[in-house]
Structure formats: structure tokens, C-alpha cells
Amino acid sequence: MSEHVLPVPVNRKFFTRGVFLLIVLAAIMACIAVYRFLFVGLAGATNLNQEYPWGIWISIDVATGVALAAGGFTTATLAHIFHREHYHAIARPALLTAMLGYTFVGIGLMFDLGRPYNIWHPIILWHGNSVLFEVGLCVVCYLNVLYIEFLPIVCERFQDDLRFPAIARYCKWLLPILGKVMFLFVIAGTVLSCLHQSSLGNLMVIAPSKFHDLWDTPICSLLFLLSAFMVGFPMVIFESMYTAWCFKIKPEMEILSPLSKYTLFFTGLYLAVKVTDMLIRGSYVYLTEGSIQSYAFTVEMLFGVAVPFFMLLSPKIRNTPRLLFIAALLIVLGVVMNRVNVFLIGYQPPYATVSYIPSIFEVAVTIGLGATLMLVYRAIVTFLPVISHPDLVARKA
């Protein structure tokens, strides 16, 4: 079984045509960063204004990034708190995805801040009545927790490295200590994740007059939290299968197929709560109004929730790699669309005179951040023991 296979670095060629494309996209983003931070500022690089104070850098780079990084805490909770030993093989890749996701959320947020050099202020300037302060502080704390959780992987890589004897001795000393206290950080990560995932939804509750009734609900924080639970395991399935295909190894269906049963439960729970909320509030009447909001909501719920839910009801689909990949991808895209719908399409400033269309710089930065994240992920799994797979051990031997 794969859970008994020790993680090893992926022994594959790093530079490929896809990697060179990612490098180009990352370089374009770096040039725009220099242009935005040193010359034109926020107003010159974006199409934001007083009516639309946030755009795709918040809805995609930050809000969506936080949601898609939920696989880290859901998998850690399943494997370490509920002691489902079968899923330890995917815990490290999920942790890496979450760590990089939150890191790039912070970078994306700096692009959107008018004064990015003040990003550290919430750490010392506390505002207990602010939902956004709670989100910011939880994200900062959780990001540090993720780095601590990732430390054993680094220590395992360098504890026997004779080229750096001092580092090797320090890693050997630190590794058993981390093993004894790691459960505390896993628990802390789960609590912190639940706090800020739900509080992102509370940001919408405090401005009810500016959001379409399809998304304007007092339980928005609960829906955001449930959607994070819903997308956590599908993101792990998507990342695991995509990584396996990129490195030409066989997807570990003996792990991913049982994991999809948890996805089925959380997707069904989210769908039930969402439909119940609509029935109680009577917001279903807006589905037939023919607006872009009604069409966007229908697509989000139909293809991002209902279709993958009914797909996962079939054991054949859960055990077929490509069909399971499609179902997981639909849920991931559904949550992406939910965050875009809530923060952009459903956002309706009362006195807007123009519509918001992202600038070419905003689009390039969003694409560049994703490309850079993929580059860093590939570099880390190439040089550090993250992925556990029998094929990798066999080829190494």
C-alpha cells in the first residue's frame, strides 16, 4: 500500500516546454510588479475606482486562493486528528499546496493594497470589531503554522546531507522535537482555517445593500465554511492526479477513490444548506429574472455543485481516474465561480456609473501568480521528499 512508501524527491527533468512557458508568465508578472510598485501605483495599473474598490486581485488571487488552499487543513484533520492512516500519502502534497496557496495569497494581497508596505500593521494594530482584522490575523498565524508543519520535510531532506554537517546536525536534533509537538500545530491550523474561511463570508454580511439577493444571506459565513470543506478534498484529488500525469506516474486511486466519498458528503451538505437557504429567504424568484447574476448563479450551482454531486454518487465514476478528475475539477471551478460571483458579479454598488473590467495588468498578474506557484511547487517536489508513490521508489532504486 502507498501509505507505507516513504516520501522521496521526484527524480524528473525540471526544465520542460511547460516550465519555460511558466517562467515567461512569471517574468511578465515580475515586470508588471516593478511597474505597479515603483511607477504608477494602484490606480495606474488597475481599473479600480470608488464604486469598485476591489477586482480580480481580491476575488481570485485572495478569496479564491484561500478557498482552494483548504485541502491542507481538511487532509491534515482527516489524517492526523481522526487518524485515518490510509491518507497519510497525500497529506504532504496537500500541505505543500496549502502553504504555497497562502503564501501567494499574501503576495496577491500586496498587489491590491494602496500602501503595501503597511501590510504588517494588523499584527500590532488590533481592531477587535473588524471582521477583516480577524481574517488577516488568522491568515498570518495559519501561514506560520503551515511553515512549521512543513519543517519536518526540510529536516528529512538535509539530516543526512554530508555537504552541510552543521545543518544536518541541527535537522537531526529538531526532527524528533517537531514530531512530539506537531499535533498541536495541526489542531491550531484546523481552528484557524475554520475561523478565517467563515469570516470571509462575514465580510459580505456587513454590506447587504451592495450585493444581489441570490448571494445576500445572513448565513454567508456558514456557506463559505461549508464550501471550503467541500472543495478541500476535490482540490487534493485534482492536484494529486494532475501531478501524477505530469510526472508520468500512476494516480493512486486506492487513496483518491475513498477520499471522494468525503467529497460526496460535503458537496451534498453544501447543496442542501444552499437550497434550504434559498427556500427560506425566497431568493429563488430571482433565478428567472434574466440578469447576468441569475445566469451566473445557475451555472455555479448546476455545474459546480449539482452535476459533480450526482457524478460522485456512481461508484464507477469514483473509481475511474479521468471521470473522478472531471468531477473534482467541476467542484474546484464551482468554488472559484462562487467567489467571483460573490465578490464581483453579485456586487452591486448603488451609485455606480461605469462597469468594472479588469485591466490587462490585473489579468497578467493573476496568471503570473498561478504560473509562479506551479513553478515553485515543481521545484519543491523535485528536491524535497513530498510525494509518496511506489513508482518513484522503484525508479530511484
Second form
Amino acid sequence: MSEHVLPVPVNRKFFTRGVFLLIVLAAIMACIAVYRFLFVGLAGATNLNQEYPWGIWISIDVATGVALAAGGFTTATLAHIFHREHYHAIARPALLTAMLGYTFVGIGLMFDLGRPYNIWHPIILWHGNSVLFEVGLCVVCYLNVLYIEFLPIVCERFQDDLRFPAIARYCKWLLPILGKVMFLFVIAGTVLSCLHQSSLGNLMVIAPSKFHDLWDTPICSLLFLLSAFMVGFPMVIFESMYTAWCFKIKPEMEILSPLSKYTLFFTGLYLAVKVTDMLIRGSYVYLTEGSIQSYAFTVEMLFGVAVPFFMLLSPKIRNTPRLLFIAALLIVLGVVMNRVNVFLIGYQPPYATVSYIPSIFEVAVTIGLGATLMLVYRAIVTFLPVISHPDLVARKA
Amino acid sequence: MGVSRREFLRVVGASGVAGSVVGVATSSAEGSGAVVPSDDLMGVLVDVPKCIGCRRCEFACKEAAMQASAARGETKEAERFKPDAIEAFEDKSVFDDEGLRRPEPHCYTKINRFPNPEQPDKPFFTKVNCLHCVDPACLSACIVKAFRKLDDGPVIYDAWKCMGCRYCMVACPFGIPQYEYDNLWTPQVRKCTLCADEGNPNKGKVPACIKICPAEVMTYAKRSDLLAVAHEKIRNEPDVYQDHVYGEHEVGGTSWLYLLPHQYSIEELGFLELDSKAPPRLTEAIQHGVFMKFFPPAAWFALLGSMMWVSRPGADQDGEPTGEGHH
Ligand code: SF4
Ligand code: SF4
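The form predicted alone done, now the form predicted in complex with its partner chain:
Below: every chain and molecule of the assembly, starting with the one above.
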């Protein structure tokens, strides 16, 4: 059975054509970084203005990045806290995605900050009333938790490495200690995730006069939390299938299709809460407004939540790799849309005379961050024991 | 700068774990309940129909900001605030050419013109700047508490704390804070300080714009007294003023109060229709109420820990790092 297959480094050629494309995109981003930080600043690199202080670097790189990294804590909760041993095989890839996801959220934030060298200030200048402070603090703590959770993977890799005897000895010593205390970090990871995933939804509530009523609800933080629960497993499914496709191994449907049942539940829950909220606040009147916001909301709810929900209802779809992939992808894109809608499309500054369209540099950095993340992911699974798959072990033996 | 450095050290000193916990506990206590304007709160009453649109306040504001920057040793910044000769501000064409004029990073206040339907030769002029909210959203939002509200009202900003996330700009209901996007290394959030920033020659005195105004449009006094005066004026001259003191209730009240001509609606004069509730009351209630009081993180931790224990498999041979299974 698949749960007894131990994770191994993927034994595949690292430099493929896809990898070269990623390297090019990452290099473009590096050039823009030099341009933005050393020469032109935010004014030259972005199309931000006085009315639109937040662009795609915040709405996509940071807010969406945090949401899409939710696969880490949802999987850890399922596999380690609820002890669903069946899912251990996906826990490590999900952990790696979360770790890289949050790391790149931090890098993306650096691009956006006017004084990036002050990024550590929240650690000394506590402001408990600031919603952003809570988000920031939890993210920083969680990032450290993720690194600690990842440490055993590194140790496993080097504990028998004869080239570095000192490191190997240290790893051998550290592994059992980590094993004993890890449960504390797993729980902390879940608590911290719930806290900041929800607080992130509270950010725009402070600007009710600018925040479109379709999204502006006092339970916005609950909706963010529920959508984080919802998107966690679809991200794992998406990524697991995509990895399988890249490395030409079979997708592990015996893990992924039962996983999608949880997604069915969370998608249904999110849909129900979201519709109830809309009915109670009466915000459905804006649906026929004919504005960009009304269309954006409709598309987000229809294709990002309702359609995948009804798709997942069918066992046949849950068991068919291609269709399950599509359903998972729709949910992921739906959450991406939701975050962009909340932080960008739904933000309507009263005195704006020009609207914000991201500059070519902003777009290139956003793409470059994604590409670099994939590059690092590929490098790590190639050299560290992250992925467990029967095919890989067979090949090794 | 001296004050900032002292404060910096004090904050750093208090930033041990214990200090931080206490800090959060006290600030969450502050966070609950509505903010009532204190009796010491100063305010500015703007008698909009009296304004003649001479734009001298724009000049005085830039001059004060320039002097304050120079006093703080920010020479380059001072240069950017430096106003043209006062005569240049007589130029009325800006009202036609610039649309609705909004504050800029180096121009904290702007005057706008609106035609008077009854007396075409006496148009109305409104002044826009930070309203110095009683319960400021910018202050509540800031991740590092770079904004302070002084006891007598001014909301001022400590640049050294700021990390430039611009959440304050998102939060301000009036779209006031302006960002120096073109400053490569040390961009600041810029807005009216009510002349209470470090180095400002008018600090502790009447703000520059109010002092220079030849038509005595603005009165600087206790906010509670100003409200009484405003309502009396409305009662005595209903054919001049509309029956609404802008800033009395908007977003929980602001230190700046406006008497507006009755010929226009609030929005036609470039002001915003806003709720009387201060936005931070809701976000802070959600944050402290839900996360700290009803469902504190420690309780989550205990709950998840017990779930982990209850659902543990009988024997954990995998050696998976699930801890409690080993007991
Ligand atoms: S008007 Fe805006 S910038 Fe001024 S105190 Fe209020 S929230 Fe802050
Ligand atoms: S830009 Fe500066 S002052 Fe504004 S919220 Fe961010 S840290 Fe605070």
C-alpha cells in the first residue's frame, strides 16, 4: 500500500526545457529587482498611485500566496493531528509547498515595501490593534514553524552521507529529538494558520467606504478561513498531479480522490456560508449592477466555487484524474480571484481619477516569483526525500 | 529626532517576550469600546462660505513643512516643500485646470472652487487636508503604530518606524495619506500634521494655515466649544449654512469641522458621505473579540492537542513525528 512507501529524492535529470524557461523567468525578475531597488524605486517600477496604494504585488504575491499555501496546514492537520495515516504520502510535498509559498510571500512583500529594510520592525514595535500586525506576526511565526517542520527531511538526507561525517552525526542526533517535539510545532502551525488566514480577511474591513459591498462583510475573516480550508487540498491535488505529470509517474488517485471528498465538504460549507451572508446583508442587489465588480463576483462564485462543487459531487469525476484536476484547478483559480477581488477589484477609492493597471515590471515580478518557487521546488524534490511514490522506489531498487 | 531615538530605545528595551505580551494586553484593552472625544481635544472650525480662495494657506503649509524638515535635518525634503513666492498662489487658473484638487506628498492642503449659483461673483472654496479623526483609521491600521494621536488632537507620523506597507492609505476613509513613491530609499507617508510634527515652528501654537488666513475662515479652539459655535451659527443663519456640521459624527468624529453652504450637497462639495461609526471599532472588535476573548489561540492549541491524542493510532511504528503517540 502506498502509505508504506518512504519518500525518496526524485532521480531525474534536473535541467529540462521547462527548467530553462523557469530560469529565464527568474533571471528577468532578478534584473527587475536590481532596477526597482537600486535605480527607480516604486515610482518607476510600479503603476501604483496615491489612490491605489496596493497593486498585484500585495493582492497576488502576498494575499493569494498565503491562501494557496494553505495546503500545508490543512494536510498537516489531517495527517498528523487527525492521524489519517493514509495521507502521509502527501504531507511532505504539501509542507514543502507551504514553506516555499510563505518564503516567497516574504520576498514578494519586500518588493512592495517602501522601506523593505524595516520589515522586521513589527517584531519590536507591537501594535496589537492593527489587523495587519496580527497577520504579520502569525506569518513570521508560522514561517519558522514550517522551517522546523522541514528540518527532519534535510536531516534524513544527510544522516547517512559519508562525505560529511560531522553533519551526518549531527543529523542522527537531531532526528529523534525533532521527532519527539514535532507535535508541538504541528499544532502551532495549525493554530497560527487559522489565525492569520482569517485575519487576512479582516484587512479591508477597516475601509468600509472603499470596499465594495459584495465582499465587505463583518464575517469576511470567517470566509477567508473557510476558503483557506477549501483551497488546501485542491492545491495538493493540483500540485501532486502536476508533479506526477512532470516526472512521468502515475498520479496517486487512491490518495487524491478520497482527499477530494473533504474538499467537497469544505466547498459546500464555504458556498453555503457565502450565500447566506449575501442573503442576510442583501448584497445580491449589486449582482445586477453591471459593473466590473458584479461580473468579477459572479465569475468567482460560479466558476470558482459552484461549478467545482457540483463536479466533485460525482464520484466518477472524483476518480477520473483529468476531471479531478480540472475541479481542483477551478477551486484554486476561484480563490485566486477572490483574493484579487477583495484586495484590488473590490477596492474603490472615492477620489480615483485613473484606475490602476499593473505595470509590465509588476507582472514580470509576479510571474518570476512563481517561476522561482517552482524552480526551487523542483531542485528540492530532486535532492531531498520529499515525494513518496511506488514508481520512484521501484526505479531506485 | 532626540525624542524618536529615546522612544526607539524604550521600545527596544521593552521588547522582551514579557514586555511584548503586556504591550499587546494593554493595547487590546484600549481597543475595546468606542472612543469618546476628550475634553482637551482641540479642533478647527472651517467656515466654508467665508473662504475667498486666496490659497495663502497652501503657501503657509508648504513653508511650515519646509521649516520642519529643515529643523529635522532633512535638507532634501525641505527643498521639495519649498513654496513658490506667495504671489504665485494668487493664480486662479489652477481651479480650472486641475480638476478636483487633492493633497500631494509635498502639499498637504489644497483649495477647490465651486460656482455659487446665487452669486456668480462669489464662488465657494473648500479646503482639503487630514481631518485628524478622533478615532483614526490610519492609526489603528498601521502595523508598527507609526501614527500617534496627541492628546490635543493632531495625528502625527514617525517616519523611522514606518516600513512602507501603505496600509494606512488603504484605511483612511478620506484618502489623505500620500506616499513618496519616487523616493528610492526613505519614502515617507505624508499628510497634514496640524503643525505638531517635530521641528515645526508652529508646534504647540496655532497651525500655519489658520494663522495666515486673511478672511479668518478657520477657528482653532476646543472641539466641544467649536461644535457649540457651529450649531449656533447654523441656527442664526439658516440661509447660509446647511444643517450639518461635517466632521461632528463622520467616522466617529474628526478634529476638523466644516460649516458648509446650503446650496450644495456634501458630495457636490467634494466631501464624502460617511457612516458615523469609526471603522477601527469593527475591525478591532473582530480581532480582539473573536481571537483573544472567545477563542484564544491557547484554547485552540489545547483543543487540537487533545484531538491529536484522542485520534492517535494504537501503535505508531512508522516513527512519524506525531509525538504524543510515543507516550
Ligand atoms: S483623515 Fe485619514 S489620515 Fe487623517 S487622521 Fe483620519 S484616517 Fe488618519
Ligand atoms: S506605510 Fe508606514 S505608516 Fe502606513 S501603515 Fe505602513 S508602516 Fe504604518
